[in-house]
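Form predicted alone, single chain, as structure tokens, below.
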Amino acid sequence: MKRVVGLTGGIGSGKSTAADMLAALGASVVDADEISRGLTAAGGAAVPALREAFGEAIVPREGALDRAAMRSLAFSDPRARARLESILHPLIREEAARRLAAATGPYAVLVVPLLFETGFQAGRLERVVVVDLPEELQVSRTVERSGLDPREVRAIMAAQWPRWRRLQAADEVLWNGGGLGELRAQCERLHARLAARAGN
């Protein structure tokens, strides 16, 4: 079975950037967020169940999930978030497993924002890598990237594991409080270790 490494971090931490760098070095990357976007796009496999659960205000007929409206509902209503997860997570796991089985790189990277919180692939990951940075930088980068209000970003962060807890659970940490060159150098070192281990 191919070696699978988990990659996670809080919102705005730079998970996708790190994953892209590892992919450029030869890793096979499977991104749970990308799978989720496909499942909730117009015609996506999750759309009928989501429309039935949340109505046409959240999932317009013949349309895609309104991600902003769903995010607002999910982070204000824990029951709605649990319902959303009960629909999406099994489908994401199924598609992720299919993509991991087809991976061709020396190792596979499974990118999951809520890896620890959901227990995604628990016990089946060789290592877990956390992308880390100061919380203030996490907020400012997310606001710049997404246009969300800082209060919305902090509400999302509050629903995720705190930084100290992620770091405590990590096997490896990629520091993303500096520039892209610094992150790239860390990814190169990580890739060299993982590729060497995969060759054993």
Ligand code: ADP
Given for the second form:
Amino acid sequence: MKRVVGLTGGIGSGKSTAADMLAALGASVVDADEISRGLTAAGGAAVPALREAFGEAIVPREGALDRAAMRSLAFSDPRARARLESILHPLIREEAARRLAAATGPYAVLVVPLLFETGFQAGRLERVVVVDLPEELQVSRTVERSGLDPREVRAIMAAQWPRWRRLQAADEVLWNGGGLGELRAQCERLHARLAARAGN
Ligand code: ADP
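For the form predicted in complex with ligand ADP instead of the form predicted alone, what are the coordinates?
So here's everything in the complex, that chain up top.
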């Protein structure tokens, strides 16, 4: 079976940036968030079950999941969050497994934002790479990218694992407190190691 490496990190840490760099080097990248967006878009496989569970205020008839409405509901109501996850996670896992089986690179990278928080596929992953950076930088990059208020970003961060816990659980760390060149150099070294071990 192809080697699968998990890639995670807090919001705005640089997961997508690192995944793009690894993909450019030849890794097969599967992104759980992208799968989730597909499942919850109009006509997506999760839409009927989500409408049944949450009603048309959250999933308008013939429409896609209203992600902002769902996010605020899940944020304020742990039972709604658990229900959402029980619908979405099995479908994400199934589609991720399908994409990983079809991957053609020397190894695959599975990007999962809340990998530790949800215990996502931890058993199948050979190792977990964490993208890390100082919290201040994480806030400022996320604000710049999303236009969210810094307080909203901090509230999202507070609902995710704290930095120390993520670092403690990491098998490898990509340090993204520097520039893009520094991140790329680390991705090149990681890629060289993983590609060299492919098939061993
Ligand atoms: P994530 O996928 O973890 O949410 P992104 O990869 O989207 O994070 O990065 C968050 C933002 O920070 C993006 O706008 C990205 O372009 C920017 N970014 C990521 N790494 C760096 C870096 N080393 N230097 C400057 N900007 C960066």
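If you superpose the two forms and keep the largest set of C-alpha atoms that fall within 1.5 Å, you have the rigid core. Here the structure is a predicted model, which is why all the values come from computation and not from measurement. Numbering follows the first chain given and starts at 1.
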Asp149: after superposing the rigid core, is there a C-alpha shift of 2 Å or more between the two forms? yes
